[in-house]
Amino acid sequence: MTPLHFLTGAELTPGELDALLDRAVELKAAPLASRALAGRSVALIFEKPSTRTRVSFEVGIGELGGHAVVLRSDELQLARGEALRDTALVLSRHVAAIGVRTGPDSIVQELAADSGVPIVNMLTARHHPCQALADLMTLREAYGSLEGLRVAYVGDGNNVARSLALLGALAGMHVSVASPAGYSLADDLTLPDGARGLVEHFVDPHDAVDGARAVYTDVWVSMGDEQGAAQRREALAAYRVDDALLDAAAPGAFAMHDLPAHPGEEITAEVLYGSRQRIWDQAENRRHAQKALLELLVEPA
């Protein structure tokens, strides 16, 4: 049987996404209620550093009764030129699923082509779907239904913005993305089949946040963008999430951020550590949403 992979989030149907979020809420209320991975292992390959991804996956797998095999790229024969195909074929004989945090999307795609177990995208250059699951869970906790919910993303149209747009539209949300010229998703975004929501693109962040119930941002200089840091900071300077921008959104709107944050750049310290945010809920919800995802993907033993 061909495994169901989770590379972009578009692999899910709207119904599967709804059920996954329902299950994530249940698992948050009873973290040790499931033993879906009892006696089984999940390989977690890290070619990029991590705090939230590693901790949330490793702890979550343990809570499901499983064992996380954490592998850095320099600990694998991949570092010496072994083929991705060979790696997928070998690991598939030992583990129930494989998570990968890497750069090019082609790596997870190639692994998925030859893996006999689910491949989970823990982050690539173009997608961060596990983060988006936690984001939707956080919004669901705050507002109940996601259908028709208006959310704004301001800043660099990166992997976090893309996954929020894709999975948000699949959940029926209205996602507004504001980015300066050269940083927009507008020319490079195709919504998944079954998407019930809408994605709009803006230049002015105040236009994007009008009516939004949450305002999301991410760092201006991501991993791999350091060489153009000064140019990026200049281009994105008008996209900082502060109290004034939240005031322009819907009453009661809160800030969101996938972390790590750089207070004073994309978000003010007052918002990051204040009462107008759900950022630390997002960080916790990574674990619960990913546990629900693994329950969905991994075939029962």
Given for the second form:
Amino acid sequence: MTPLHFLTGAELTPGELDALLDRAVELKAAPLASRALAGRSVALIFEKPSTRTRVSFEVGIGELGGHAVVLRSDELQLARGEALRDTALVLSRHVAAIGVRTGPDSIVQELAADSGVPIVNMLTARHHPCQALADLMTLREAYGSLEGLRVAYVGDGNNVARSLALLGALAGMHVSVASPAGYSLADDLTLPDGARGLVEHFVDPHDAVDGARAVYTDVWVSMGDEQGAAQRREALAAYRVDDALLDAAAPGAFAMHDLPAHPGEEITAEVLYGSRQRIWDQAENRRHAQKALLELLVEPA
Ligand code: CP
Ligand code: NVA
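Condition change, the form predicted on its own to the form predicted in complex with phosphoric acid mono(formamide)ester:
Every chain and every other molecule in the complex is listed next, the one we just looked at coming first.
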């Protein structure tokens, strides 16, 4: 049987996404209640650095009774030219799921084509769906239902923005994205079947935050974008999340950020460390949401 992979988040139905978020909230309240991975192992392949993703997966897998095998891609035979196909075929014989952080989306797609166990996208250049699960969980904790909830994303139309838009639309949210010309998602976003929400694109951040209950931002220079860093900082300079931008959003709106942050660039230190944010809750919720995801994806032994 073909395993259920999690490459973009569009693999989930709206009902599965709702149930996953409910389960994540349950697991947060009782972190050691599930033994869904007892005696099982999960491989986590990192081709790029990570703090939150690695720790939240590794600790979460342990809390589910499982064992995480963390693999740096430069230590694998992949680095010496072994085929992705062969890597997928061999790992599938040992582990119950494979998480991958890499650049091109084609890599997770190729692994998924040959893997007998679920492939989980732990960040690619275009998608970061595990982050979006934690983001939606954080919004649900704050506001209850996600249906019709208005959220703004301000900044680079990158992997984090795309996954927030895709999974937010799947959950019925209204996501307003503001990016400068050349950094927009507008021409490159296909909403999943069953998406009940809406994604709107703007240039002016004030247009996007109007009525928004949360204002999300991410780094201006993602991993792999370092060559154009100076140009990006210039283009995105007006897209900083600060108290004034939060004042222009709905009353009580809070800031969100997937981290790592660059205070003084995409967000001010006042907002990042102040009371008008749920950023550190988002970082915690990675673990709970991913545990619910692994429960859904991994077939019982
Ligand atoms: N937000 C996130 O994915 O953080 P890391 O790069 O530290 O894993
Ligand atoms: N957009 C960022 C997210 C880091 C978690 C990057 O890809 O580097």
